[in-house]
Amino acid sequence: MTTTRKPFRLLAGAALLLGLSEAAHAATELTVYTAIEADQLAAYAEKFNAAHPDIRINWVRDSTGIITAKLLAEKDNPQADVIWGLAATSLMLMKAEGMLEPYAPKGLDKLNPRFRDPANPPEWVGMDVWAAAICFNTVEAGKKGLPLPKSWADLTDPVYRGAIVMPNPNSSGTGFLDVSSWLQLFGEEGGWEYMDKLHENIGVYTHSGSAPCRMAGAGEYPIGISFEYRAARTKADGAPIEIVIPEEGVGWDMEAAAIVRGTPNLEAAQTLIDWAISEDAMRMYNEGYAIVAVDGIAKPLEGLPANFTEMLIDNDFEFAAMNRARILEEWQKRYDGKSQPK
């Protein structure tokens, strides 16, 4: 691997550079590439430069599907130092392609098991739960005469034609969850047969995870398919939002962290994988997502049911990890007609 570092440059169109940490006499500059909701990032910078401000973090933000292609793209000549907040399925899939460095951070042996890579030491660690919820405005679905949807099922229904918004998987996370939970709930074939039908009643496929549910509670369209996190700030926010769990259950992804192989800052590359799973850190997780990796930390996330960590599938992380590929092609060839333009 070449592992020459290049000074960084935006890609036109693809990424954000965002320097939100701005401790004074930084020592260190990491480049963190993240796809952490923007207006989460301030926040989690901050929080890391109390305990580090001798650190500096220049975030590299942008939706999971996005990240995940520019990180691939510059396997043999990497620019990021390390990724916090990447699906774990995106992690595993370049701790395969030899892209991660090693680590066992401190506290590790406080993490939930199913929150880590199980080799030792680790490549990767999990932070958190973001999983799919439906976001449905009830002002613009009682202007259109459109009933409550309960499950994945409903959504097929003709009386949705057009109603719906959900992510392009190939630039979301969201939208690949959601993809890899069907295939998962309905079996293969089953799978794009639900996506065939509920295609019919789909308005646009946006490239972020977060977008159908702005979209929904703006009213552009009666029902948004996001994910919790973006649902309860929504409804939070006061947009006329009734947040709904399919019954069948909803599909899930792990946000997590690892150093990128390679890195010349490696002792704070260790030192921001540290943090990332301390205890502060968790409760900062909290205040979006309702499970967090370490047991005993999270409270109840106000707007989601109380039977939330119930509704999660058992989730196939190598079945989502090792066909992503292929899983997004396919859709690509039945489905690109309706994503909105880059």
Contents of the next structure:
Amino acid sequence: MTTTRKPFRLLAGAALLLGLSEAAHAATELTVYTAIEADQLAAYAEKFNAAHPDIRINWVRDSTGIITAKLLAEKDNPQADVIWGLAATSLMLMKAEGMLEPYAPKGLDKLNPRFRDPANPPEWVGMDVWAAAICFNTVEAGKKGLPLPKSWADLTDPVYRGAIVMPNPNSSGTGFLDVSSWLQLFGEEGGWEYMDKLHENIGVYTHSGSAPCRMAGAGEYPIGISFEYRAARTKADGAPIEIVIPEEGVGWDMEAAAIVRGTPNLEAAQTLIDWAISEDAMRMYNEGYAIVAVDGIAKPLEGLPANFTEMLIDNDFEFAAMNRARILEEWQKRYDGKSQPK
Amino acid sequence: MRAFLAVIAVYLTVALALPLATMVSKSFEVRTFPYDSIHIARLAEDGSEEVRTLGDWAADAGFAEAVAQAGRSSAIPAVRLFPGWDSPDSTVVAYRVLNRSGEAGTAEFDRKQLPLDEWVEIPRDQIRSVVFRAGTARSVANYVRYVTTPALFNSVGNSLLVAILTTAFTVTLAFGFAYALTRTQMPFKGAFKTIGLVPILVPSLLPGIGLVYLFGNQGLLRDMLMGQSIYGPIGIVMASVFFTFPHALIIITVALSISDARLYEAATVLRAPAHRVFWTVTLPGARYGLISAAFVVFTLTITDFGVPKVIGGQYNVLAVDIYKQVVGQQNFEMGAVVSIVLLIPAVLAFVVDRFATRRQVALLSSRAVPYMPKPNARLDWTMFGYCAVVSALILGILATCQFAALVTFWPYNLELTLRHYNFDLADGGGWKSYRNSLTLALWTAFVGTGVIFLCAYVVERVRAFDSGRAAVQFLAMMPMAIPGMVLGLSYIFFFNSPANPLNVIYGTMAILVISTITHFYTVAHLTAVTALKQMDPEFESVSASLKQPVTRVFARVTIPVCTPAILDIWIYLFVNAMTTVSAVVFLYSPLTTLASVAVLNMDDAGQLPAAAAMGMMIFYTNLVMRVVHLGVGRLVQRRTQAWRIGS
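Rather than the form predicted alone that you just supplied, could I have the structure of the form predicted together with the partner chain?
Once more the chain from above appears, this time first in line as the rest of the complex follows.
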């Protein structure tokens, strides 16, 4: 009996050793909540681990709205250690709920003051800007004879009936920045009027902010309201799309990072936040986003207009964060579920 | 034995009864502010004092009623209650707050709860540190809100409509298919039977994805819809028919194959025309099978979440509402309310079905002669054509998914590529999800088979503790009527509570295994019971009289006799664990992401090709396991089932 068991014992020993050596590599595990696009996640973790191999990241990724809702729901019993890559408006909410741990990361002084929590020490720090963009499928539009829209107002033209996809603001941060930017651009009343008209042209509301552009790229619907990273990426993948930045200006938000109050891994969390605003990280953000939080690093992105920075609206984050719940409720009442298939 | 029965009873109670009870109680919980029991006084410079309740101040500041406000946010900062809160009011000297509420919400100053029943004075510039927190109360407010919110309540009608349509189509189609298999001499019966069962091997999300590629706005066959959109009830019904078809087929095939040939002989003697034989002999004979199939299909459709999630568009149904409430808005209480609404039709269908099955038993007498179909060229070839069309549809949907998963950029670049299999670049957790799914399926199959078979053994073979056995039998039948979404949600409530000592399994593979075993318990249990019923009850008495321990009969006789059934249970659990979404979608953690859930998340993010690729990986895995199961089954048949020959 003992002889037959021996190989197993050896195997078990080897497994134990392997396990130990792996454990030695990953001394700390961080649960990181994020809305960063899935196709970037692996690269983010890899770059970070190149500098800090002793910290392992377990991602919990979902759309901005869902991660926000999840964090709020877990407020009394937080599961996350760090939030890395979530809309700043969401982090402002977390701050108001007292869920964030103030921390001044290394290199904070290099950050453009617009891209950080004004409190000292700040409770969150910005990473990059992500902004709305429209993906317009030229092939399908050609078949249907749809003109190229130039502005948000153009999208309410009845010629686009059923041809537009946009993200549901209740789950998607991109959807929310669209809605909050329209309310700021056209005024509260005008904004809802605009959305009423736009609603007539919407084919479907999606769960994620990426999906509209991907669907437009695949020609499922000719027009997708999405954001610039996904638009540039979809175009690079070979989709016959034109990227439209509406002339009224586009809504935007920051991606930001913060430490969750009460994390048992405070030191590792601080290391991650230090790195999240490092120059290396900023270069990495710039691969997808045209504007990053440290000035003088970003290179312009292919496929986006040169004056993209000027197209960003004068965003009132306080308004967006503080009225978030009310806006979402109103939106849901007006458009969610009411729309039966046409 | 008594101890063993107790263990099984405890398992079923903890894994089923308690979570459900917790969920029911949760559905009556509302978050609310103590609007009436907190008083706030504002002291002005001139010594005058304005005292009002929190509710009065809140109403003036535009905060909705106590429950609605708590639904929006769990806290109200005190400053925002007073006019001009952003520019401090210089005529006010101080505030005083009286807190009379403990349970249903509190008032906090500097993150500490204010003492009860005591006026506390707060200097003007510190009012910013006062916050009112929502608490929990019990009421039917959630139900009232559900019924009065059209976006939610419409789902009831939508769900019923879709389920009824699907039931009508599936049962009709499956009846034709089963008829061809049992009542004709058409060629390739074996192949058709296999193909008809294929949809069991794929997650219900996959037919939705296939239909998008076939009938979506860029679909190959979109013109066949004549301008109708696939995103909505049409798509839901089509995909639901696909995935419920095998379930109906199995039940109806069984019902048709137990008919009595003497009735047909009588009909022939009486020169009844074929159609009359069909209406007066064939259909009534299969009546209970048809009823049973109809209720199974109805329940599957109304409780399924994968199909409407992928292809439902803006057409809301109950199962998706639960997902939206829980995952999308983290509104667990409303999720619980919708769950209970969803339980009603499922439980009704279950009860009616049990009733129908019970009556069916009496149909066959021991003198019945099995019916053997005679060759009939016209009928045989017609049915062959029919089965060929249905099979082509089934395989066509799968082939479309596979093709879409291999295309570089649908529909503009049809060059083949493997890049969509690089799951690490897509949502859903990458290849690790696939490995996790295999782990889950193996654990579920091994542990589940053990637990379920032992439980069935106790219920079926032990001749004592009748009331205990009846209770366990009842619990074992329950999972059939519990939709996966409901089970998963009830697990959150039960296991995620810090007060529960079993809290440690939350977020681990263990909770996924337990929920999956419980979710698929009933069918596996019935399979085991049926196998055990074939054994003469005297085995145990004989062994007892020979003074042999029960375990010995169990190991030497029971297990070998039941090996085919045990293998069937094993593969049933494995396949379902690979494809399940609904119960586990609330329970997976960053370390235990699953392939089937990855399909859902990829679809959500618009990564359709990757979703199709992952769905097909699940299909191939199940296919391979099926083939292995078949091989092992043959081997076992030869080695342990010799006693069946000649019996």
